[in-house]
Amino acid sequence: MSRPALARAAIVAVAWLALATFPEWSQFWESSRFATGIIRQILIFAIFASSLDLLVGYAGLPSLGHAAFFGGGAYAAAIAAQRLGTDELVVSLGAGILGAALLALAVGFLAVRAVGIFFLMLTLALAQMVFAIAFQATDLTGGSNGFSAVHRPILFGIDFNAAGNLYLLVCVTFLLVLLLLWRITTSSYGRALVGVRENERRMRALGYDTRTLKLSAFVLAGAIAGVAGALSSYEFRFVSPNDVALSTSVTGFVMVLIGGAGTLFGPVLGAAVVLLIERVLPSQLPAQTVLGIVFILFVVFARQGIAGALRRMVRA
């Protein structure tokens, strides 16, 4: 390994090291709770984002419908822990997981045979399809009152109960996704999927099923953005039909335009400045709004999103 990559390597540790015991350092001061609960917010959302920015960015599939996954996800992992009697993490879980993993093959199936605005039209109408099964089925998902009472798990004898060691969870949850998808992006997989972006007709030409190479991208990111689904259930302790709504899956847009769509680190950049502007802002001002300016001035100015203009001033 170079010594530029053993560099970034060791900042990436230690910037992960110093996330990771951010409630011991930081217990001292008086808004230490509520910043450690926000930075957990932002680390589960970032796994959504990164999940959408798989296909966006990297696939170039832009996608309207991911929250189907997330909420699907969530779902499956609070529905799978009461039907089954367990708060064993390994089950809910994984039962996230797969049950996003599963949907992502329904709708990516449907999905994929469509290309520009089909496909993104095609997204949305798969996963409204996906929100009002949500809203209906009472008797399964609570329907509008939501499932509530969601149990946090347990592994090992550890209780995730806990606010510490629920935050210890998805911090190491958050740095096995990232190290996943710098895995996938930085691999002959991810250099394939940049080719379907940028040329696809291309990519058949040199002999890529690239039907295939799309809608593995698209399960892939959708039992990622399960792994955030069922994080975000052990969070609130609840789960929506908002969860997933269209309103989420542009909230997964935003977060991945504004971060920088295909980069590692431009979705973690994005998830904070939502969430940070969303959770923070002062009650005077409406979040909406100021969110909706913030991202037209990106839009204008700032195409590549924050990693962008971080590169364009490292080089400068």
Given for the second form:
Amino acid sequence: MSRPALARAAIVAVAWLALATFPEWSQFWESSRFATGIIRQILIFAIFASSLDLLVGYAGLPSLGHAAFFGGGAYAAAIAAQRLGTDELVVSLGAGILGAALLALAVGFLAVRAVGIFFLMLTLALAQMVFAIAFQATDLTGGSNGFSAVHRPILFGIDFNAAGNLYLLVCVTFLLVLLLLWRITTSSYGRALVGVRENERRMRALGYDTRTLKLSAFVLAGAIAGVAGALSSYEFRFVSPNDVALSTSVTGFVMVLIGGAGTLFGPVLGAAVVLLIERVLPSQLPAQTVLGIVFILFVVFARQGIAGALRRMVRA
Amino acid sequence: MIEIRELRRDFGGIRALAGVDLRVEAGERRAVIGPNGAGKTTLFNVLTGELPATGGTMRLGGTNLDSLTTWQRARLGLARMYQRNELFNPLSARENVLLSITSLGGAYRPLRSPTSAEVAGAEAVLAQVGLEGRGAVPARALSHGERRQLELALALARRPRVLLLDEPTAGMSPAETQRIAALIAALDRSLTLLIVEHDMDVVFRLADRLTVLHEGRAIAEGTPDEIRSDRQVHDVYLGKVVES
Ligand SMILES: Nc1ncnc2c1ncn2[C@@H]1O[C@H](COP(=O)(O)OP(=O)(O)O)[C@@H](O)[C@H]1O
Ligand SMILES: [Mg+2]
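Could you drop in the structure for the form predicted in complex with the partner chain? We only have the form predicted on its own so far.
Whole complex next, starting from this chain.
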């Protein structure tokens, strides 16, 4: 490893360790438990948002239906665990990933035929169909009541029912997913996705099957959103049509844009900003309005999001 | 190497290609000349599959192209330089060329960076087109001449069998024109070239044979000397080029 790479790896390792041990070193703070819960949720949504960033920021595919795979993964994890009568993490998480990936394959197969605004509309419409199914397949999903009393999983005898264990599971998964996404976006494959974003015509002339390339990214991003969905089902012990709803897709999109598309880490910060506004703001303040104003400020003054603004500050 | 029969392409009422026949041997350097709107770029677009043909049939090295997509034709060894640059603008010149080179190794390497051989290959192609030392510059920050060189590099980097060049010297200064003409002249003789070009000095210097396209038809074909002395060609094209 080169020295800058080594330094970066060290910073990531220290930051992650500080995050993973937050419940320990913050325990004398009266709000430690509350804050730990918020961080868990931020990290879960950070996984969701950075998976969407693979599409929006790298492949140039503005999906407005990404919640279909988040919620689809959550349902698949919860339903598989219940039907198979097991709490094994491998089973429910595996089902979440597989379910979301298959759903993304079906949606993506149709959606990647369109480009630009039509792609956006198509993902939105297809995700609304997934929402309708979640709402109406009452036997499977619990319909509008949702799917409640989801069990928290176990792995090698570690019971993630304990809040501390669940926190570690989320931290470790977050780290693995971000490392994976980082590796993917810097690989030949990731550069090819950027090539499709910048000039699809030229990519085809260079011998790339761009439609399959886009579909593969769509499925990959969907599978990772499924990871976030499964974690969310453990976190809230509840899955509802809201998890596949347009509002959740929009929230993911806003996280990506506030944080900075095409940066991976930006959407993590975006998830933090959005969730802090939604969960921590004094309840007298209308959270959605504040979020709307923050979003507008970013669109007008910081198109590159938080990540872009930070980068400019470092350079200056 | 290239075999085109009765190729037609209509745009609404416009007959851009009205039944073109064209045969180019392997290793041949063929120029396609003709006035603006003759259908030269359309011929390239149909040949690469970027525009569907209205009728007719095309073969490349014996393989029928008619039902193949653009990327499948590219993988048969067909590459092209566009009349209007089609680059990856925010990416560096090196990354532009790397995208062309890594396409040969397959797009699905999600956990691997380009190999050192691929990076070295990109540097070699950049040097070949005269862009050595410019690899780190974003494509959009290059000069017009350099962008044309990069456009050529993208086509060359895949080591094609057949290369289509659409007005390679368009918009270039006389010095830049000389440079890119020399560069094309120095290409491997086994490469089959189809060159659309308005600069007749460049055409006569590069081409083994010429085809004259007029209103979507190939009205003449021959060696440079034969074409120079062809009356009909003078009337529709060469006369005008000389006058202007
Ligand atoms: N995409 C298109 N849509 C409609 N007409 C087109 C299109 N492309 C080319 N044409 C028409 O086809 C004819 C041939 O154009 P083109 O192949 O670009 O000529 P050249 O490259 O020889 O100058 C022209 O009349 C042009 O207007
Ligand atoms: Mg043209």
